[in-house]
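Starting off, we have a lone chain in the form predicted on its own, written out as structure tokens.
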Amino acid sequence: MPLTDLASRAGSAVRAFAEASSDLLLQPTLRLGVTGLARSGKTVFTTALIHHLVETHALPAFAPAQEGRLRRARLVPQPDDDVPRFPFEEHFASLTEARHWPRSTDRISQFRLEIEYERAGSWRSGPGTLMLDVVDYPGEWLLDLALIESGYTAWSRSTINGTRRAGRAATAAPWLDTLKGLDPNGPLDEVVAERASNAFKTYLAALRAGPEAVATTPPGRFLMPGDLAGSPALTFAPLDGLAETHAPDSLAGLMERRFEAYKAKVVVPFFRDHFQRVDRQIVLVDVLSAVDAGPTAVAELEEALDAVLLSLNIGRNSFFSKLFAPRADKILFAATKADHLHQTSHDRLDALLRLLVSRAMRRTEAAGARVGTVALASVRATRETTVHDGSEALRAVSGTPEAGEVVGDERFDGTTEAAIFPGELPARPESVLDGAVEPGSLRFPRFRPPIVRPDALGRPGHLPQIRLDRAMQFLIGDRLT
């Protein structure tokens, strides 16, 4: 093992030790990973739960809340002084007062509540503490822990494997054309690296944009690179026809040097200094989107949560593992945007997510850790009502969709309200995946945030949620008896 490793690992170890011992000891911490692919609400779903705590609302499943045992939650500073923290005072307003939904997460960002509440065990009573941290950050960075593993031979295989798959053909095709004028045997070349790099990154934006964006092909920190842009950390891409070993001077030597740097500059620091240290994991999926998009989509999802599961570091906790090796004992995993359909298909979409994480889970399980699904709206933006479409009544939801949206041959001015049709999912989930719903035969127009007004003593008004309590009860409830 390399001395490097051996140095990450240890220091690791007294960092875990550290925190643990304090857990154990002193101030009882629980540390939640958020996070989720493409634009499945990340953000809005962290600044829902830092309003609902901080609020102390009575949320039915949530049980702290609903037994009145919520005393006070507020944000105080975060432990970790060189992480951005998460702006949620912007966020909210963003929400409440100009009625848009946050703009989305590209970086790692961190809040920390102090949570007061009333024991319920019967063992032990009176006022308790709990630290909640929460990590927010996106999900292509959790999938690029699979690189950690993989050689850089290996991932330009599995890459250029990967456009062989159905409907990628067209939009790796420009990609694929740059990819057959490169020799990786030819002289180290810095101006045809930044080609090769650029002309795949305009590959994988374009995978981002189309209907499979629910699923990445990692490097993630392609795609938002931060202060890293232009790096040569950031500039390497797969190349066709690589034999097992490449001479330190070609092209394929130089790509090679960049993928194990980019590993050991950016993929290993973030899961030492953060993944690693996680207690709990939430992770966000657009299966509506998905679903809308057909089969292969949706094909697309499942293997991706899959990945995402092999990449957490899950299972049950001793008390020596808390101290040295401190693994994530719960994981949830949430389709988000529950209220862009009927509350009678609320269960079929939970029942889909089951269904394309039901094989990861087994293996999840096995290790130990629990594993929950839910269907959410972490902000609901539409109520339930009904249309009549001849002497059918139709099962429909109204809302305000954003500007610019289209449902049919109608165009929405981003003021107007429309009750809308979405249309069912089946009640059998594993018809999704023989092509049960058409490509586009569902409707999900992009609605703005509900209206929501000051009580009357001034305090921020109650956002609306869908099962968002039952993910804060499974997610953190149990440290609050």
Ligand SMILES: Nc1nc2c(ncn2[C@@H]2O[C@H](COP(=O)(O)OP(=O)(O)O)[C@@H](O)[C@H]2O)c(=O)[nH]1
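Throughout, rigid core stands for the largest set of C-alpha atoms superposing within 1.5 Å between the two forms. Just so you know, these numbers come straight off a predicted model, no measurement behind them. Numbering follows the first chain given and starts at 1. What changes on going to the form predicted together with the named molecule:
- Positional change of Ala360 between these two forms reaches 2 Å or more at the C-alpha, relative to the superposed core.
- Relative to the superposed core, Gly167 shifts its CA atom by 2 Å or more between these two forms.
- Superposed on the core, the two forms differ at Ala456: its CA moves 2 Å or more between these two forms.
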Contents of the next structure:
Amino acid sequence: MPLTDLASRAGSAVRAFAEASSDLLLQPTLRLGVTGLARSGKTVFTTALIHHLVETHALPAFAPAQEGRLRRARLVPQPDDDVPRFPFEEHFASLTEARHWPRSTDRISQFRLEIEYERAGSWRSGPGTLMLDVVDYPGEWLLDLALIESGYTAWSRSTINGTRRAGRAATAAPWLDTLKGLDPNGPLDEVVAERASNAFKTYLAALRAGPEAVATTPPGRFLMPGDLAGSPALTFAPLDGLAETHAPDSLAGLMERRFEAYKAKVVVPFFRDHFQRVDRQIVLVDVLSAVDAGPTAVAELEEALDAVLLSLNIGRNSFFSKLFAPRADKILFAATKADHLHQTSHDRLDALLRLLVSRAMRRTEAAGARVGTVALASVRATRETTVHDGSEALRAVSGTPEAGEVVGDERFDGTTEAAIFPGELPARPESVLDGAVEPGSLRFPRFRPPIVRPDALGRPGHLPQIRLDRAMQFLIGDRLT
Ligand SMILES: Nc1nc2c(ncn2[C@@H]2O[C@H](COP(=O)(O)OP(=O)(O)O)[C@@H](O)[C@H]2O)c(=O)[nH]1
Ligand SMILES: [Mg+2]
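Condition change, the form predicted on its own to the form predicted together with the named molecule:
First the chain shown before, then all remaining chains and molecules of the complex.
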């Protein structure tokens, strides 16, 4: 391992300590990480969270609000100048005025809220202030932790081995073809390196677009480049038939240097500067889409959960992961978009996520932090209703499907409301893993965000949600007492 790495790690420990002690002296601060794979609902969650804190109102399961102890929350300048600000105002306007979901984002962003509240304790009373820093970052980047412990040769081999998995042959064929034509000992050639890297990226993209639908093969920035899109730092790829060491002027030598540079300049700084500093973490999971895509997607999702738990290093005895372990003492896994189901299925969705997470916790020997699960909708786009199928009454949801969505033989125009029977999750969550849900048998059209009307005094209305208040209580409730 290069020395610079160790030095920077030591520096980060010193900084973390200085930060923690200055926090104690100056202002209690809580850093909340929001992560999840692409489209899992991070932007919508973060927008709704800020909205509910700023527009204080009763949220039954969020004690500080329910007890009327939230006095004021306002947006203040964020602590890290080098991280883009989370564009809350833009996302909120898009949701409530245009009724469009926020535009998708692929990079890290941050937001600071200053929350003034009334203490609830019997021995501590009076006003308190909490600085809440919310950091939204792509879950794909967590997959890179696996690379830190790996050398270029080992990474190449395991990635190529990954193509042998059931169902991957056709997806991998074009990339494996390109690999056959590449000689690791051949001359160092930029054009060849780029061709190899492009073929590899095409393979990764095809994996995600395929039936697995979940991305678990690193490097994370190849899946979600953020501000590194198009950068030469991402121009590398595995090679086949590698020896243990590579001549510096060979193709393998170049690839190895790039691989190591990626780890040192991209992966390590992310874990050190952002991930490691998180106090509480929410991991959003689109369980419903995986269930609908079939057992392969669910299995792939389980693997993604393993990777997340390993990166959170709750309990595993590894030198490297220990160095990057965040100080997070509470981790919440949340199945998002629960508003696609009737509320009678919300507990089933939660039970399924709990099963997936507890299996992952056993596999990764997780211990230490408090881990919770919840099925939620950050923004509830539907209402509950019943539809009749002959003499049978089915529990359904109704909302406005987005223009172009198709259910059965109906294509929606984006303005018409419709009641849709989404199907039901099985009562026994284990049966989902055995393939009890026929792929494509559930109906989850994309709904437009709900209509939010101002209240009688003309103040902006509240975004409806499902169990978001429970998530807030788990993540920050105890720091507002
Ligand atoms: N019905 C519903 N859809 C949601 C909800 N949260 C997210 N979505 C959908 O999921 C998409 C992706 O959400 P987004 O927050 O942008 O995901 P990100 O990539 O993780 O930031 C949105 O455009 C919505 O279509 C929710 O609470 N309810
Ligand atoms: Mg986003």
